[in-house]
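The chain below stands alone and is given as structure tokens, in the form predicted on its own.
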Amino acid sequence: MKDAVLVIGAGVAGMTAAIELADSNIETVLIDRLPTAGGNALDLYKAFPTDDCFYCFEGSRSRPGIRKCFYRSALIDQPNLHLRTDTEVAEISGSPGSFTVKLTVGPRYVDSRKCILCGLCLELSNAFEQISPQCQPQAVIYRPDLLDDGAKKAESDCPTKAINLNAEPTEETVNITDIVLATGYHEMQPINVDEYSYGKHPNIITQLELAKILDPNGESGGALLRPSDGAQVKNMMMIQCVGSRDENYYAYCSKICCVFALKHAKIVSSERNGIGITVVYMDMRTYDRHERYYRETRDSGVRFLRGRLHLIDPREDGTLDVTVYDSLLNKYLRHNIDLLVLSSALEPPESNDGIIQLLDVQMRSGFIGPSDPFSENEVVAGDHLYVCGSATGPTEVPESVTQARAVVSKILQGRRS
């Protein structure tokens, strides 16, 4: 590869720019540590507020127009396109302009080439699995800690040999010229916040949990059940703002956590009739185009308090005695619910801390800045660095593909310069 670009992290933001780089003729390297792509946008099954599939998107600039699948459509196809999953950055040397990484690349114990998704491993043993019907590559991936006598056998009679269980990482060396940082962002588990009981009862559970369970291709098909027991949810309430706006944890809002259980509430109240829907905030901050999002779904029958959460109660039957205090009525609310969704921080992820030590980019809540904050260029994290996406901090699907597409214009403009 010449004058080749890595963009690290394989979600909306980093496969959009990308697909671009790689449309414009450039060497592209996309690698992500997750062993298939489409980061968070995976677990998501909706795009707030046009509520499309995450995935129908423009795909590729050679298709102007056409509402295609677009974690499918450019990855597996584009000769300019160097897919890398399970991998990370282990050294970066050199200057701005001529970077070289050393990247670490994970066991290959299923050849994404030779699988044909026939299913058969998968029926031999729970070490293996199909992540998303979407996924790329199209392939099952393999869990060495679940190792069984299944996974042997799947191994011996895999029809096209595709699966080596003794499989070692490797390591790459590239040449590069730009780095693209798209690391995204990962939800907070709100383990040790004890007034929120997570962890602690299987029918509290947070926003992204609750995309998988209304996903029609998760463990339900999409049914609202209790993971306690499989029952059919009645009545469910959601708190938002736990772990941001709180200054034990996260001082910064983090943006779009509201639409987010907007969304949810929306799909619930008009696709799973007769399901009772509480959401419990301190500011609805539904900014530009969502505020009639908001209206929407609070037409739709979702109710909404103004208040914080005092205590949960559980009960033998499974349902959660939650008491809430009011501040519009000023004074304490009993519910009785079935289901208790936390919107959790947007939070950094762990990889950040690795990234910014070895770029020296400046850091902003933990997320990656601009080199200067002062200035409008808010996808320049230095010279021949970039960053985009959920990487600068909690981003929507529209703004972290515009963000992408202005680095891939500053990449562009900077080789004709």
Ligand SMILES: Cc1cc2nc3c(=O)[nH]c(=O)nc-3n(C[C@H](O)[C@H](O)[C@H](O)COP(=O)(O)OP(=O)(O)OC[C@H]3O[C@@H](n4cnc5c(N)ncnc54)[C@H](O)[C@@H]3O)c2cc1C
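Residue numbers count along the first chain shown, from 1. All values reported here derive from a predicted model rather than from experimental measurement. Compared with the form predicted together with the ligand:
Considering the chain's movement between these two forms as two rigid blocks, I275 travels with I191.
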Given for the second form:
Amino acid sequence: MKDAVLVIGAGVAGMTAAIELADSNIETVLIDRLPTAGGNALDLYKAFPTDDCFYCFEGSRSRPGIRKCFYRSALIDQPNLHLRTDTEVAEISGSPGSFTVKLTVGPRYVDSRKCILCGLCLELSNAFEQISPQCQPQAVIYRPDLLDDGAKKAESDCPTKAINLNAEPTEETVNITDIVLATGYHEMQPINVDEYSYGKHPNIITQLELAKILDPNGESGGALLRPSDGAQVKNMMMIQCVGSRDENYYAYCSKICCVFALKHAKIVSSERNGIGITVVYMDMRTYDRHERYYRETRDSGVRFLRGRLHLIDPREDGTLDVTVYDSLLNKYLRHNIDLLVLSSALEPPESNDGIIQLLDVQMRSGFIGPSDPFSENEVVAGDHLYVCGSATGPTEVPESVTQARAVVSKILQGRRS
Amino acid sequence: MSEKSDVILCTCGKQLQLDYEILTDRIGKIELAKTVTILDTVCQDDDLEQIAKMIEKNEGRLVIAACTNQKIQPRIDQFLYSKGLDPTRIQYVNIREHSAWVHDDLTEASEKSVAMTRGALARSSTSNTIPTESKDVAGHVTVIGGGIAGIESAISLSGLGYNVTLIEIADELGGHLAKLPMVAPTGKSGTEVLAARLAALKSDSITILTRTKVKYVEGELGRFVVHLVTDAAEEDELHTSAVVLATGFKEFKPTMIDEYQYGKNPDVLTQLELSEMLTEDSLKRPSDGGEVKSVIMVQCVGSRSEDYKRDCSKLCCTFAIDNSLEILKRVPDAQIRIVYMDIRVPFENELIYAESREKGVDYIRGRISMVWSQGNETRVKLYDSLLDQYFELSSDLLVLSCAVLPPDGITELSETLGYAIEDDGHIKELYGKLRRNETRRRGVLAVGAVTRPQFAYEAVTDAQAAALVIHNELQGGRIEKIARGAVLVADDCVGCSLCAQQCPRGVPLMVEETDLENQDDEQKLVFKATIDTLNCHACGVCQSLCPSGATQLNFLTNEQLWAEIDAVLEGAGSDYPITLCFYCEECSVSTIDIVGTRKMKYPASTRLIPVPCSGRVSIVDILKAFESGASAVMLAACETDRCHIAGTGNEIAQVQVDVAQEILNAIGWRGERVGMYRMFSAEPERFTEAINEMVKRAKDFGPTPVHLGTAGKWMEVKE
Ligand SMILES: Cc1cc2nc3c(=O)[nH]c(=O)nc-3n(C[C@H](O)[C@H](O)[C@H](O)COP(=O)(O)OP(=O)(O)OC[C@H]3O[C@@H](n4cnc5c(N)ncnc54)[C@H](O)[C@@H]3O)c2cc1C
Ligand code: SF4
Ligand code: SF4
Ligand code: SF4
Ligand code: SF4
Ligand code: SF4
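Other form of same protein, the form predicted together with the ligand, not the form predicted on its own:
Now the full complex is given, and it begins with the chain already shown.
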């Protein structure tokens, strides 16, 4: 591998950057600490602004311009692209332009190039799983904590001998010219925010959890059911700005939670009939053409209530009595609902701290900021260091993808000069 | 010329529930099958070697029946190319996701697999090899518009090795940014942000033309001609390979909204006018030059309004706060009130919102109902929706946060540049999630505020990204790739220009027939289409529309598709009614693949034929399917407005289906025998529901006139 680039994080931003780099004949190492690529997008069902799936991204140069699903991304079949899942950065040394990076890889229980998804192991043991039909690499993953006899049988019977139950983590050292940080975001678990009782009642969930329930590939086949007892949800409420715009947690606005909340409200109100929805907000931030979601949800009967949550009172029948202060009416109003959805802050992933320690980058509310804030170059995080996607702060997919391309553009420009 | 092909059947590690005896036996008997080989793992190294051997023997005519080609084809192609072999003739059949995994009945699934393999053999029998071709184009790009997006485009493109001409209509570069006293989030003025970039523009590879206007543009990717007019009314031509549009935005001037008195009361200004005042450090009341002690700002003027612009302009909340803070720097005790509906400040801009509140900016949620002058005061009546009260206030300045609108002139340029325009007047992106900078027209990119309201840093990122897209297209001036796409035989072209009008990417060009050029002027001009296959996106829309078969995809000719239709339907009758489904190889293939991966079941009385885009399927193809015995025909396509390959292919397919239905109704068949369904892979049940519906219709409607032997009339009606 010569003059390689390391991309940390294989969400939509990292995948796009890596594929564009590889297509530009640059050796690229794409790592993710999870067992599959895709990042948050794998769990999010449908995406604004196009209301189709989350899984597509730009195809490779052999079919220029045409979009592909994750499962067709050929991430493991593009010769310049070296995907390492279950992998983290252990050490970075050297200097910009010639970094030496030590990676901890694996254990690689299943060789993803060999697995043909024949399904044999899935039948033999619960220790194997296909995370999502769109997962990339298209291979099963193995959970060592669920080891059973079936797993051992699968190891010996696997038609391609893809399984090695005794695999150990390995170390790999790569020489790198540039590093692309695409470590994404994490949806805050509002466990510590007492007033929302999150974690204390099964019918109080976050937007990300709602996305999984609405996903037709999920357990309920897309029906909106109460987590407590599987009963049909009749009334739901969304609370905006949970942990965002709040000095006690994150002072910034998470920027896209208004839009995805309304995206979900739209799916529920127009595709899952007869469910009442109330959205409690301070400012409805549907920028630019996203305003459409605000118009459409208002038109389809979603109620908007400007105010703050005051009190949650669970009832025996699984429903919640929620008292909300309505700042327009200057009144406290009580609602009885089945499901409370918290639009929880998007926060930097914990692992950012480690990376920020290893590299000299500027923080921006815990995310990675530009090295020269006056340049307006949001993707340049330092000398031979780049950042794209939600690693820069909450971003939507289109921005993440555009930023990833900007990074590759910058790297190619850097190599010419 | 029907050539035989070798067939490989994969057992997927002996795990596929198919009767391989039936398969080998029946496929072996098909005339077009030369040999049948069973392999256990086609995608693994040993079997790849095997493929390589077979392909060498038989001029590349090979049919691989395995899992979805979407997964294995890249690997097989890669392997064969690395051995110097040509994989372009290989045809794939998906007997895993599209058959074994979705049908419970072993025999039926095997029958379906045989039929679909027969289809692929037919497609293979006249397949072409697809050569890698190259061409040289000028390494030159034209950027229209010299604001921050245009400037950054020029810098990035020159950084990637291109010569750039940057065209600006005004006297100076810089656009709106030059007028901003403070650019969020940098805390610097617009001129400071621009300074380094203006310096970087001084490069041998960048030519700057100010006071120059683009009149119109001709040509296509790789050879555009830009026609310019300079200030002195001189006309000029510029040869260029790609065009970047960066003509920015225009601020809405609310002269027609009576209640604000804009244009009548000089102390009523727009936010941009206030910015200019602050940049020039001349903050005073325009009416009498008096001090500014109190300011009222009104948000969403002309935005979020059914009467003007429906959407939010995104930037104006941040601008209003920036300007408030700038005023407070100059007049610390100024009284500033901002009247708003929602304050929209993304991410860390929330912090300056908080800062402004701390510094005493007063936020009033409500609307202005009236503005009038009283003596030298500007009086404002406003409704506070939180207090549910009306107030009357005076202020020295009333500042309107006006909508961000598309700039002038983009409709005019779209006529020759061929990009599409969004409802809100901005340039329409090719696909909202992933292809924001590409336009409908190949080789024409759009960056910055011309596409949507954008902060400066977003415009910069746009410009850098678009430079990469162009670089991917132009490859430094030597374009080399597999010439997979439409090939036009000029002699067959009747000059109808349907392809040029309907090609979703504007690839075919109508050119004056050269032979006739020398004839006398009386002669009527004759136009013929030309298609540069290297520019083509390979959707097949032109092919489905071309009345004379002049333009055809080199990997899926009419002959190939018709032979395949006929072959998959061999023996189809009314006792086992068959539904034929054409599916696009974008969203539909993945939806159907995911249905397979999830092992969702549907009837096996279905036959699937891949097409690159649903727009490839013509009325004739649909009618051919009935002629060959289909009881129902279904088109599986991308969602409305989300055609992946090109943008409008699925809408063209819809027209074909609509017309096919009318024809069928007119000749006494049932129009509902044809159906078109939209899908994407996140909702796999869209496919199963659709195909179940079509299978049901095939059953319910009973035998077709073809089955009954009473067909024949429709051939006439079709004419
Ligand atoms: C509920 C919800 C709904 C949304 N809806 C939409 C929508 O409809 N439309 C839209 O455009 N956007 C939406 N978004 C935003 C969208 O999810 C993001 O824009 C996008 O997923 C960001 O991609 P990314 O690649 O930047 O980050 P991520 O998807 O977070 O990917 C980052 C990857 O990096 C890995 N990683 C992190 N740190 C390390 C490390 N140290 N080492 C190795 N790997 C690491 C992670 O495991 C992860 O796989 C939504 C977000 C939420 C929460
Ligand atoms: S048995 Fe082997 S090839 Fe089959 S799914 Fe499991 S790991 Fe993959
Ligand atoms: S986007 Fe909306 S919900 Fe999210 S933090 Fe901002 S205002 Fe609150
Ligand atoms: S994955 Fe496909 S190619 Fe590989 S063994 Fe299975 S069917 Fe054959
Ligand atoms: S940014 Fe603010 S002022 Fe501008 S349209 Fe949107 S909500 Fe209104
Ligand atoms: S195949 Fe499609 S992209 Fe190519 S010229 Fe025809 S219509 Fe245009």
